[in-house]
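Take a look at this one chain, the form predicted on its own, written out in structure tokens.
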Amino acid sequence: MVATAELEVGREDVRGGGLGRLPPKRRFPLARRFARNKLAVAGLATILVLYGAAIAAPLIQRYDENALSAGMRDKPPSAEHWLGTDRNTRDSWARLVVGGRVSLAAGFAAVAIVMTIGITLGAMAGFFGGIVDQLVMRTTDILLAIPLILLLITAASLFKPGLGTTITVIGVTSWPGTARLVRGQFLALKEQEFVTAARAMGATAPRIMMRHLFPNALAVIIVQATIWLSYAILLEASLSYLGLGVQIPTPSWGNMLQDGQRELQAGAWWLTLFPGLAIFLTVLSFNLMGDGLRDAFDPRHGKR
């Protein structure tokens, strides 16, 4: 009877908020830490707006991006043409929206290639070591010794310029930094006790890499991918500006800058301002979001 009474008292304490009440379980700690960084949240919101506009481009562009309007050359922003028109009488708002779709998609696809190559080679180098590590690291040393923009220009000039070429060139030439980062993570993690235990239980190398090492390195990889998205978009814009990327009449923010620069002396400032501002906001937003993710995954950074 005494034990039953004590049990009932304990239950009442839990229900009524007494000493026996269990602390509430905190849910989504990563999201909570990320939300504390207001700049990172603003960056995420901006990115969502940009990608939303790119997806909804056919609905919001108002005019066809390549449609010509007689007598509308180099017209400033107005109620009819929100961001003005270019020297070929095309609507700048339509080209900016469609160009955003091209630039954002190119950045995303290029980063997918960078991450695939970099993670694969970095994981193999860090886990296996020896000749594999030496081969991968010497290759990265050679590529890192060449300025990236020079390497991109050389590679892009060897092939027919276009969106596919731009994505491939950025992806294939930009993986060394990711490979080094993943290699360092795997070198540190493979010496941990849980990896030793997995080996003792007979786990194969691919299983250890995929089930034990990769999940523990995932936070660093996500942050790296986020920051590299901004680099890839900037690199695509640079190649397109130089005429080695996306080719006119297909719009991208980079070739819009190139095309608009010719009209600056005529006073058509809007042709370079708006695509330049779009590139700036996108790169800044991805960097802010990357900083926020870094702090969220490692709370020690948020306590500076």
The other form holds:
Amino acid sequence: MVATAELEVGREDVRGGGLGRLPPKRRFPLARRFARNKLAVAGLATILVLYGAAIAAPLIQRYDENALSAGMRDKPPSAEHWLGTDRNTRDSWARLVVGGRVSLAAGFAAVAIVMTIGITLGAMAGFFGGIVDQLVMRTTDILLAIPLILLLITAASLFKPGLGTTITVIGVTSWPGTARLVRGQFLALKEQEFVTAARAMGATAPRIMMRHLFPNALAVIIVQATIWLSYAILLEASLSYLGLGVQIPTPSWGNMLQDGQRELQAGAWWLTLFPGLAIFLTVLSFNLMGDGLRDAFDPRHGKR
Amino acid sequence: MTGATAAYLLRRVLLLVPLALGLSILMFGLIHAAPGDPVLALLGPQAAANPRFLEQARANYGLDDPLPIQYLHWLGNVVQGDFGRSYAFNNVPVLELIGQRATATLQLQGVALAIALLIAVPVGILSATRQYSTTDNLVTIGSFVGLALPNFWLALLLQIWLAVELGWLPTLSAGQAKVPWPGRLEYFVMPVAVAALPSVAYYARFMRSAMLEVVGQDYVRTARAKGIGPRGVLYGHALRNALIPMVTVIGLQLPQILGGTVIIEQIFAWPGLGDLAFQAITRRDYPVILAVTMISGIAVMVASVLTDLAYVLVDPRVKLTGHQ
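Return the structure block for the form predicted together with its partner chain; the form predicted on its own was the one displayed.
What follows is the whole complex; the chain from before opens it.
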């Protein structure tokens, strides 16, 4: 990652010097490398469609997600109700689309918290070392020793369940992995010459961290954030499925699965199939995209 | 093992004590900060009408002491091996309860892990020896799919299909303990499949990259140069060395296995530790929550130290100094 950045700068210099021995530099090298990975592009496309559907929910949902229609309990998919109706006679397509809004937004917000805490603590631990490092690392040791889902359930039981609680709880319990990753990056980067040079020029610690170290660690952080978007959506779904996350009547993919499970013995498969499929596609797409990004950022790493 | 590595491992072992204490303080604080009264949960709403009775019950459980006193009291007992009695499960001693439940979880997860490895190791080898072939690409896509499948969704789909539609298997496993052996196997099929699938995906992918890594090493090239056939190189040299990182990654998967078991046991009503933990948290059964999280947390920490140790023992070149 570091080397890539330096390599690009090197090319510019050579061309600027008029030597012109290197082939002309192609534009958007990152996008080109990413585009070569078909699975990653498919992932990105799927994500764009899912987010597009979530944003356009009011235009495509056809029914109100809470509207009841008499006599339409547990009806299978049909022309009027594309994905059938649930045990409360509500339209499943409308709930899936609005639920997607909730689930995708919750994932985004939770990852924002994870990244903010993880990057801040990881950066400080890696940069300052010593007691700060010890404190942060030992805290991550403790948090990583408890299975995340147990920690989540325990933390979720502290507050009134709901969307806000779900986001907060995922955010404040899931940062240790990111903190360790960022710490490792900062530890390696701070020994490099450009940091020594910046120090010699009198740059302050915050300036070195923000202007010199953070941009060089950005590639790794972006990949981590992409992968965590998939985890966060899975965690939201797990919590909501267990009844501790987003609460009915607000739909989310997780609580739709919980609601559908009650009609399982009635054979209402459509209540389970579609919300789960949405979660599966989202998680798969973010993983594929993260993998593609990792390879694109680090070409020497090649195809693994 | 070098002196520095030995010192590092010793420090890791000594660190277990403050880490376990930190874990206990965190969990103790967390569950006592939660709203909800274990005494009320225990005695039912009728008891709320009688405040004196409630107070008496609280005093019996030591719940009227200040929090630090309660903690020290609990810690003193735990050090002597006494985790107390459950509030919500008929006053049974906590360790006895965990013992009963752990068997069910170990059976489920043990079978799932064995099956996962039996599938994943050959698949990973196959995939690595035919890198970029159709088989390899299918395995790569398959492992992405396996890792992205939410386990509760897969479980629900299997229940609808195999249990409700076809009627081949029982939906829930709550009564399995009363069913005699070979018949009890029926109850294992779906939970084991759900528990094993993500592991198959994860281990196959890991096995593939471990193999590819080893195949590029000098000693493999030397073996080839000596004239050993492809099979001999594969099984005699490459596989044995590729299995080393495999062993360590299994050790590090322990928290994921423990976490996954919570949801799987919930769906199939499997009477194991994960179900116990979930019930204990929702019913504010303090002694049980603390015991389950402490025991699983310490197991995870010890597993991580043992993993490091195993790494050093099997590969003398590895040096651990803590700067990694």
